[in-house]
Amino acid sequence: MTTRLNDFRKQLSQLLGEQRFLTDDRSRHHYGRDWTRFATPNPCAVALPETIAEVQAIVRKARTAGVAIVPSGGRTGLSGGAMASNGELVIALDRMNKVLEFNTIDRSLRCQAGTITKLIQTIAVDHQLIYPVDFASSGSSQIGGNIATNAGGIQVIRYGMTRDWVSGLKVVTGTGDVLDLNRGLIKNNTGFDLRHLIAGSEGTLGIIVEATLQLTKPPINPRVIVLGLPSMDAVMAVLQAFRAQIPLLAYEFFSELALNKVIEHQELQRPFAAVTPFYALLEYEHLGEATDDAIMAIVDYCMTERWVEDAVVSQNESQRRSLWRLREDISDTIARWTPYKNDIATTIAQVPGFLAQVDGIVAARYSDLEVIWYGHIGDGNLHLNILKPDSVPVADFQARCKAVSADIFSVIKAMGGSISAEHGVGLLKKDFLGYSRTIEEIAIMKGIKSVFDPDNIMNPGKIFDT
């Protein structure tokens, strides 16, 4: 250990105390990783600040010592964006977890960045409102990480992405300065909106320490229908049939293999007796008998067209939640196989051709492996998960999948799509950034980073190398 690093660690230990400055192996391993398993965590230490002033002090000391920083939220990321593998200091926001203000008039909530997403959702419901950005990891993810990755989830088709609900941000930059961005305003047309630069920046521009979130009225009596589909082509045909008649809250799809894994490991029941290659889950507002009539008419039409083979509709809240688990429990269920994840997207209109081309590559290149399809098909986002056999070393498996990803991403590039729809770029996808971004765009992104973080200490090596 160099003298400078040793001095740095002593300074942080004095600032935070032994309970909030951690150097033991267990803590470094726990805080130095996210849900990915394709890199080994190796941070120099973990800092657990409780105030914005402490975050500023830590960043300034790290800058002076030349120590890189990895911001850490709930560590639920899927692209290696929160991995600390090269002796970085992890700044974990776990203790900055307070809801600071609830504004009934503005329908807004101000909180620290370490606040668990589910707590925000619960508080909103207590006030007859909702925070509508929802996903499987909301019970453990933190709002700062959600914003840093511009998280999407299951209701993007109705409510959009995380950045659409952020009306204010406080951010500590790589120089230790605090930016108070937009301050909760609904309308503010005074030059560049830096708030939207921070959303999706994956901690490379600064550390989100506080957020003001907008809330909205909840949907009326939401219900779920699960449909059994004979083919991928039917997935989009059914979407078009329903969207023409019913405003949807969500439109998800998953494969029979995904359903099998969830049923086997989560002790759930099949939605109906029929076994079909794919399933669609739709959520909508139930406004009375007219809604029932419209839903049944669409289902009958889809069955006549042979796009649907069977269907079940939730009749109460318990059934709705059970049906949702068939889709939402997939990610947690398959985590035991260390899946290689492709989080890919194109415009909704291009999805049928996109599906056909990607499925062709998958069938040819992964014929000997289990492949789990699911995703937010209503907004053009597919999750393609390749399950690692127990007998195959992680490094070999990753190398094989990375080679196949190049072929898949070539299709995405040709269609003007995205190699990462909602999980971010992080470590795992930065080599492929050029498939979604031009050379000119990447150069501008690097230039922006140099302004926010002139010494390149904020999550270096994520998204791109500088």
Ligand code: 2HG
Contents of the next structure:
Amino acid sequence: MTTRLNDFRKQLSQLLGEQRFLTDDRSRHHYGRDWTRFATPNPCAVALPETIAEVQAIVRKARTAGVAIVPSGGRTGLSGGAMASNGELVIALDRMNKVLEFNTIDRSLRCQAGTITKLIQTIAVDHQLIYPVDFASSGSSQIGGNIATNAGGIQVIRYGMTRDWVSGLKVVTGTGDVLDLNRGLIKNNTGFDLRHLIAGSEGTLGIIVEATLQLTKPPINPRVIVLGLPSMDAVMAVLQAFRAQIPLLAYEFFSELALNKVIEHQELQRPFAAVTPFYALLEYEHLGEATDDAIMAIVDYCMTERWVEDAVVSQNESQRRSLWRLREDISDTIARWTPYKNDIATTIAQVPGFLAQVDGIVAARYSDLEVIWYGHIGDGNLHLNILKPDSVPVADFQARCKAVSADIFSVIKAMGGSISAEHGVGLLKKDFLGYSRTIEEIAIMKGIKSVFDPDNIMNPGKIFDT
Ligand code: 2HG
Ligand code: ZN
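One more: the block was the form predicted on its own; return the form predicted together with the named molecule.
The complete assembly is shown below, putting the previous chain first.
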């Protein structure tokens, strides 16, 4: 180890004490990786600051010592954005996990970046409000990570993405300065909105240390309906039929193979007896008999058109939750097969053509592999997971899937779609960024990074190489 790195470690150890500056193998392994499993964690150490001033001091010392930093939240990411494989210092926000203020007039909540998403959701509910960005990992993900990746989730069709709920952000940049961005304002047209540059920047511009979030009224009597569909074409036809009549809180889809795995591994029941190639899960507000009548009429119409073969509606909260698990448990269930993940999107109007083309590629190139289709199809977002056979080494599997991804991404490029709808670019999609962003855009992004982070110490090598 060089003297400079040794001095740096000594300084941080003095600043944070033994409990908050960790160098043992177990901690480095634990904090040095996210939910991806394709790179080996190898950070030089892990720092657990408790205040903004400590984050600033750590960043300044890292800058002087020339040590790169990987900001770390709940590490539930799926693109390798929080991987520390090259001797970086991990700054984990776990101890900055307090809710600092609740404002009933503004319907807002201010908290430290390490606050767990579920806690924010629970506090909002205690005040008859909701924080409406929700996803399966909300019990362990942290709000700072949600913002850094602009997390989406299961109700984007109604409530939008994380950035839509962030009204204030405090960020420590790569120079150790603190930016206090937008300060909870609803209206603020005073030049560039830097808050929106930080949302989705995956830790490459700075470390989010505090956030102000907007809350809203909860939906009235949400109900779930699961429909059995004969074909992929029916998925979009049914979406159109429902959207034309009632506002939707969610529109998700999944394939029979996805359902099969979830039922087998999570001990859940099939929604109904019929086995169909695809299923749609819709959520809507139940406003009384008029809603029942409208739903019945749409389902009847869809059945007459042969887009729907069977249907079940939740009759109470526990049924609603069980039906949601059929969709929400997919990602966790299939993790045991080290899946290769595609998280891709087009505009909603393009989805039918897009699904058909992707289906063609998948059928031709993955005929020997298990392919799991699901996603937030009401947002134009498809999660296509390819399962690794036990007999194939991870590296060989990754290489094969990467080659197929290039074909899928060519379709996306031609359609002006996105190679990463919600999980972010991280390491996993870095080589493919050019399929969704132009050379000019990438050059501007690099220029912006160099202003926030002149020495390239903030999560270097993620999104793009500088
Ligand atoms: C979901 O929608 C998550 O369940 C995870 O975004 C998707 O694991 C995936 O591919
Ligand atoms: Zn998703």
